[in-house]
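For reference, the chain that follows is the form predicted on its own, supplied as structure tokens.
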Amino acid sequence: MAVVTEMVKEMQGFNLHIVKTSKYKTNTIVWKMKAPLEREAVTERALLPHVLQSSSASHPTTAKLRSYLDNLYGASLFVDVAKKGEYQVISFSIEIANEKFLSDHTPLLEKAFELLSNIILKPNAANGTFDKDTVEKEKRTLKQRIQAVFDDKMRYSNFRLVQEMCEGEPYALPINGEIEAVDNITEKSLFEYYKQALSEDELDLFVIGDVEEAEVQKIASSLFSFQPRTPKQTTRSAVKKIDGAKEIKEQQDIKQGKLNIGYRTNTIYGDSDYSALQVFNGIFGGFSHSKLFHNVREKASLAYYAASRLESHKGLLMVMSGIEFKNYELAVKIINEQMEAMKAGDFTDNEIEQTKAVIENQILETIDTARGMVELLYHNVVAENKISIDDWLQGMRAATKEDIVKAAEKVELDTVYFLTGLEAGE
């Protein structure tokens, strides 16, 4: 038996993703709108889906739209603004009770349907600009979200190492845009943009839960009907020669060093080797029993945290940790020891499986959400692919030493990243 069913339907300028499931006691309905990460647009996308769900035209104030959800039997929504690869990802989801369960029949389904087709297409502005108090506001809130990358130092030595490791690629856009771009943001000209994003953005509805497709299909195709469009792709970036790794070091008034290291792993979603990356990452540095857990942080301590994370659409490995000053160049070269030990194969059965059945978990407990369910489920639309969940499950399984080993082999340093103290000195 599949551990996910997904019915996918062309729809009107759109994609619409149904999953029938009685595992949860409510509904969610997540619009996803994706466009390629550009510098011109990144940061009044960043703003758009705050400024939209601050209010509507039926629900002109913040506050009136809160109570309207707190009627709807204490309904949620909420928006992100998110980095696939080379794309930049607008999400807004609503979660409602499903009617079923309750004694008042209201069609809460319909009701959430008809919120969400305001929110995005009836929005609170006239005369082609958005309200002119909700955008000011958004805008100091964008500020402050941008603001705290900066105050918060292992969120922003990872964006350093972004930066400095994706020179001159779009990835290297901060999520929520650039503070000096912030000021030049108009109610008219983000209005103009919110425009140009529901003509061209790829365009796609989720909707989980104990529903009916078919009145699912009904409800959508009524609220909601777009031009059809070509969305604009990325290419997949050509493997990037690496001519010695960069090493780049960083003095602040902070107390504990940051070491952030990044590394081309020549692997994407999709690829067959991904599912042997995947469990190559759970052994080198993705959980509590990885390499570089237990060297770095268990039996040499010299670090308060170190592990590696992947970023799928994009190709790239990031180790973080946190370290005293003194104590750089050791971790440097332990960390490298960990990598040389993965693609030496210095790694047992033992630790495979148990790194499969920590992924194999992991992902049974994403799916235990329904905006955990979504976001794997949306890997395929970035992707352009089709892979199921089932699929994924049995290929991370079937990953034998040999392939990770192959996959390992692909991995290259990039970038050394150090976030140091004023008084470490060089």
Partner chain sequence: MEKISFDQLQEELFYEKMDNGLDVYILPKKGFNKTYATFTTKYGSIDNHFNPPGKEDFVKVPDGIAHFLEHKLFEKEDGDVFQQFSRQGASANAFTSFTRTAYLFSSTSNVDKNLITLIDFVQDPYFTEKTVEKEKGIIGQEITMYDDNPDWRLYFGLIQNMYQHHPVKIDIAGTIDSIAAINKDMLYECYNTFYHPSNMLLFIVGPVDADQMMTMVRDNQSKKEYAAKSDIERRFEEEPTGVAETKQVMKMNVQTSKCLVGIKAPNTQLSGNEMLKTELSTNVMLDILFGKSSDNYTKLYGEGLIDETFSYDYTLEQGFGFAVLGGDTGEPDKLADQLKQMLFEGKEGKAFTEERLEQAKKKKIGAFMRAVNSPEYIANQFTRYTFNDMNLFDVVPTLENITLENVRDIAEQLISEDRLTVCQVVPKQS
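Switch from the form predicted on its own to the form predicted in complex with its partner chain and print that structure.
No partners, no molecules, just the chain.
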């Protein structure tokens, strides 16, 4: 039996994805809008979903909208803006109780759909402009959101690494936009952008829960209908030629140094050697049995965390660790040694098997949550692929040591970033 059965149907201007399952006590609806990351639009795109979710024509204040959600048995509504490779993806998610488990059996799913369509299609706007007050409030919150990255040093050092290593590429753009661009946005310019996004973005609707496919299709087609479009594509980022790795050190008044190292994997989601790269990352730094955890933390006692993760659609590998300032050279040396060991094939069959088992476990666990399932299925939309989760798992299991070493050989060091203290002990 397949681990996930996804039904995909082409609708008017969008794709509908349904996964019917009875394991949850709620139903989840996610609306996704995808467009290339571009400097001109990044800030408006970061602001837009927050303006839309704060009120609508039918519920023109946040308090009214939130009261309505509370009365729908605390339906949760939230928005998110994320980078998927060089795309900026907006998500609207609603999760609502399945009335089957309530003492009150009023049907809730259709109400959740109506609310979602009101938020997306009938905003609190008139004469081609959004409500001014709403936009001003959300602009203020967006500025605070942009600024918040400076106060969380783990996020900040990761943000700085990406900024340095992807300088000049769209991927370097901050996901919440640029603070200087916020003030220039008006309720009119944002409304124009909103119209443009609805007519040009690639649109996907996901529905996960104990639902009837025919009923969902009927509701979705009655509420959402758009002009057909050919979604804008980004070109696969040309392989960046690395001319010696960059080393960046920055000083701040902090107690723990943050070491972030970026590599180019030269392999992205959808490539035939992508599953070998995943296994590579698992052996190298993805888990608590990996080389980084074992050597940086358990053996050398240098850190509490030392891990790596992949940015699958962009082809990046990122290592992160928190260390004492004086241990910088030693930590970098140990991490480099682990990378060299990977390239030299210095890992056992046991490590490969262990890693595959844990990756499989991780994927199966992810699809136990509705949101995890949506994120996993959405990879195919971003990569324009049709690999089922089952096929993907099979490919991963089949990766050989030779495949893993080949994937490792393609990995190139790009930038070493260290956020250190003011009196950096070197």
